[in-house]
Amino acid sequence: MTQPIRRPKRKNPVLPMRLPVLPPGTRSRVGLGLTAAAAEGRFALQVCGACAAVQYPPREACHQCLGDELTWREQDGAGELISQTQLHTSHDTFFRQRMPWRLGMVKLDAGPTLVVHLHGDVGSAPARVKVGARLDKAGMAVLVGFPDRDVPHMADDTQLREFTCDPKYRKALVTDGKTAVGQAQVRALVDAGADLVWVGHAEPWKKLPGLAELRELPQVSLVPLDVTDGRSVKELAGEIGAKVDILVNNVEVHRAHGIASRYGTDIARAEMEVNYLGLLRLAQEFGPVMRGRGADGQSSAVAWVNLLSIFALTNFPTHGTYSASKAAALSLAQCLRAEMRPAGLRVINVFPGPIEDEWNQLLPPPKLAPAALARAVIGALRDGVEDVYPGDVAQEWLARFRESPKVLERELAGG
């Protein structure tokens, strides 16, 4: 059975800095559709159109009657595990680093025999098992073999967590505490185990409702962090950027209306400088030296979260310019998960709908609680996947956006 993970050890500042390197990466352009739903957390295999046959390899052609119409499919994973081994060697420099590595093989009640990565709480052949789909540090899908029940401590197993991003025993920043969505958050990192969780906040000076009782936590460091001034930027990256594993940015300007309906661009200049170049500036100052540490260990720097909106994917009229402001930060945080690759870090984009807070007010619901946001980021956290969509309006939205984006559009134009 999987033990709990201890708490990781200070590191020896005499010791030489160990640097990332990443499984092997290289897929095909079909085999990227794998890739495509383990980023959503999701384990989709082909099928075919004609004779309903489950495909693995992905392919361009049913390996049983070779017909073309094979379609992605989510997969429960359910199957039985026909062997296993363990690997004490290994000529990929990664794998060599991570010895002894559990791997085996199952046979899926779906139809594909698969080779995984097996969970340490998955016993011998025969075994039940459930197959689920992760990301590597390379980004890139692979299958892993989890106990077909829940086990005490399941996340803690020493290969899973190469997969993962869990706050239990890391430090991280949030980085804007004054709304009632970054409040939740700190209190969700600190239920999940973290170490320790800065808070930022631009105006130290104001005594903002739910601070007081974050400073109370024990986990729980308040720093000044201004997104719009690069030397407080500067200056916190410098003073607690060696130490972030995960980085949270939650802070933004939000508005509704969109252009006719207010003269002048003050109101979008403020959406752009905070939502946008406040991205900018954080990826700028914390990015190079997270990015640095991407092979500390159990003390690694794993991940970067960025809450964007729903709205990003196709404007919003009525919330119209900042949809713009968050399309921009969604451009620039894919441009930021195409560079953190390389170390291994995990760039996680959220996509929230409407949530229950005062720029709101005037939408109805469902709109999102600001804990339930907050459980979705951990839950990103956890499995490692990129891309998050919240509540029930992301879901509608994302199906609508993937069936006809003209026709999202046109029917949020026509209200």
Given for the second form:
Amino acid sequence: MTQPIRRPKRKNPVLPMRLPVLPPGTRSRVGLGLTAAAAEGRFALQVCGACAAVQYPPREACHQCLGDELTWREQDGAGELISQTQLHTSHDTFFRQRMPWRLGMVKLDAGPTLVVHLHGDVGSAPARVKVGARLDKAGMAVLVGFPDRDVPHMADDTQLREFTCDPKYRKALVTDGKTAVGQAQVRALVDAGADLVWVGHAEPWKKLPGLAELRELPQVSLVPLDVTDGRSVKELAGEIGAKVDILVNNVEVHRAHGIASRYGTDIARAEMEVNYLGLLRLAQEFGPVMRGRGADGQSSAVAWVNLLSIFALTNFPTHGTYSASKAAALSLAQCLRAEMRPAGLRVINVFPGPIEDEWNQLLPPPKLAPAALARAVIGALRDGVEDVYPGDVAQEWLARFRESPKVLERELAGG
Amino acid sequence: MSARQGYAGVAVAVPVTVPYVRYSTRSAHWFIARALAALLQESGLRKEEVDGMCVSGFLLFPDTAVGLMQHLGVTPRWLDHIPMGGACGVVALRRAARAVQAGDAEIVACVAGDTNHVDSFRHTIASFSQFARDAVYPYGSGGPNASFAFLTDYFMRTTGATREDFGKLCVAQRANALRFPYALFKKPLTLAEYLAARPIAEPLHLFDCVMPCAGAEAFLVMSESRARALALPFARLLGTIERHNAFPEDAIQMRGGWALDRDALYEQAGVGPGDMDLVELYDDYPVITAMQLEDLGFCPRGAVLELLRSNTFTVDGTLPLNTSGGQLSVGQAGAAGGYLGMVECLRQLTDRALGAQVPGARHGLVSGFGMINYDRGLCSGAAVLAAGAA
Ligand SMILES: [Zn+2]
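Same protein, the form predicted in complex with the partner chain this time rather than the form predicted alone?
Let us now look at the entire complex, which starts with that chain.
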């Protein structure tokens, strides 16, 4: 039975901080297919197009018929634990620091035998398990054997917590608390067990709806933050940067304009100033100190969440300059991800479709409610995924984008 | 299937060992060079007279056997490089015997050697294979200990084997090793000590696991007439088998290729398991020894526990097994681990054991097992040898 984790003790500042060490991060090119699916929270294996045999480990040719049409397809993960071990020694520093470590060998109902990290609540072999894919601290996919039914405190399993960014007992910064999206995010983090949520607001002198209620929550602390002002970002990072475990960058400027509907660059500049340069300023001030805390005990710095938009994938002309700023932010977020990975920090990009807010008033439903978006972010943190596309619109755009970016571009140009 | 040609006229001779050390700053090339020099010294042959070479070594990289020929200044007309880990000794013998029979080479030097730097074992297992890199090493990086822990856990659960059963094998091998000069383990081991050892990868504990080290093993293959002309004691080769990726449909390894090929082995050899005076089984972990006893027909399927419990495995026991101590008590010098049993068997069959001699040994069986590519060992092999004078 997983013991619920306890609130970590105050750190002894005299003790040396553990330096970030990553588990083995090398994979073959074909092996990265597992990571590509796990980054979106899916467990996929190669399946042969000719004979339907399921393959593992990843390979270039079907082990049954030698066919080379191997397609990554989602698996239900049902299988049986046939053997297990508890490791007490390892050749790798990351695991040596975390001994003992439980592993299993699972015969998947779909065919292949898998070596998996084994959740503590899976009984001794033989036992039914459900295998899922997770990203490890190196940002690479690994397989985890879970109990086939949910059990209490499942997320608190010490091994599993190495793969996830669960907000429980962690400290988070939400960069903008003035919007409904920001306020829903703060509440969701508190509900998920976050110890402390700092909430940025750019204009502390203004009384904004909802902020007073947030301030009532004992876990919430309002802090001044204007991401267009380098000094403001630097000051806040100096004050709380060394304590932030999860940074949710949700601040954005969104106007519904294309090129022709708004002459000049003022709106586009304001969008870029916040959506792109704001992210850059935050990354430069908070990035280094969070990287330094990538292995800081049970509640180390774990994740950086960017609120992007499904419009970052392809331009939505009636929100044309906004789309461009989100595309720029997506590109920068990929750079941030590459720089955070050596410290074991996850960068989570969130690509919602239109949100129920004032700038999407003219768009038809369905639109994503702020609370649903906030829940999706919590889910992404708990599962440790990299990319999340919450809501029906985002899912459909993603599917169409994957099918043909060109067709989607033409469809969107039609309005 | 047409009947396989036998190995009549082939002599296996000149077993040599480059003494094992726990760590070495030398390279694999050095150990292989020392082994070749020892072969020449023991046989009285000149370097030019060895016209075939068969080489194995994990840590030769980036070289292969080819580069090694220039390194050693030899010009063979027949060369093989066998990257099959623990199966390389049996397979080298098979290849070399056919080369000699066919006349492609007159005298083949079979050599396996490896070094062991403080960090080389970690590098070896981290880059062992594509499957291991993708699907094993990121899971705790336990190396072969973790892989064999799975097989041992399954074997114990399905057969009812206990740690005492494995301990019996390990304790007997240690007793054999105490009389073998090259064994790195020089202290007696009791069953109580075996059981009390610290866990490594449960159910494996310290004395279930081989210790990586540096060293080399080698032997010569030539015609019987050549061996007689050189006045070299030799063994004859009666039969061999090899198999790769046997039983891929088994969800976990509970048998090896031996189970598929053992009838062919004994048919070719003309003798059976009951005729063996000594048995040298590949033993990186005791579970594999137990598995092979069953696969190679020393007991009926499903009766391995009875076999383990009703026999003694020391040199003076009812079933002399791994008579120099095996890898578990001598050490595992990389690819040379695949030669240890072969070289020991040659010494026993030529009445030149360095440790305890099995009196009047006439028939010996040597096995090989190698390459945990992903979840199981892929290469298996075995050879039956007979004393040359028989
Ligand atoms: Zn196929």
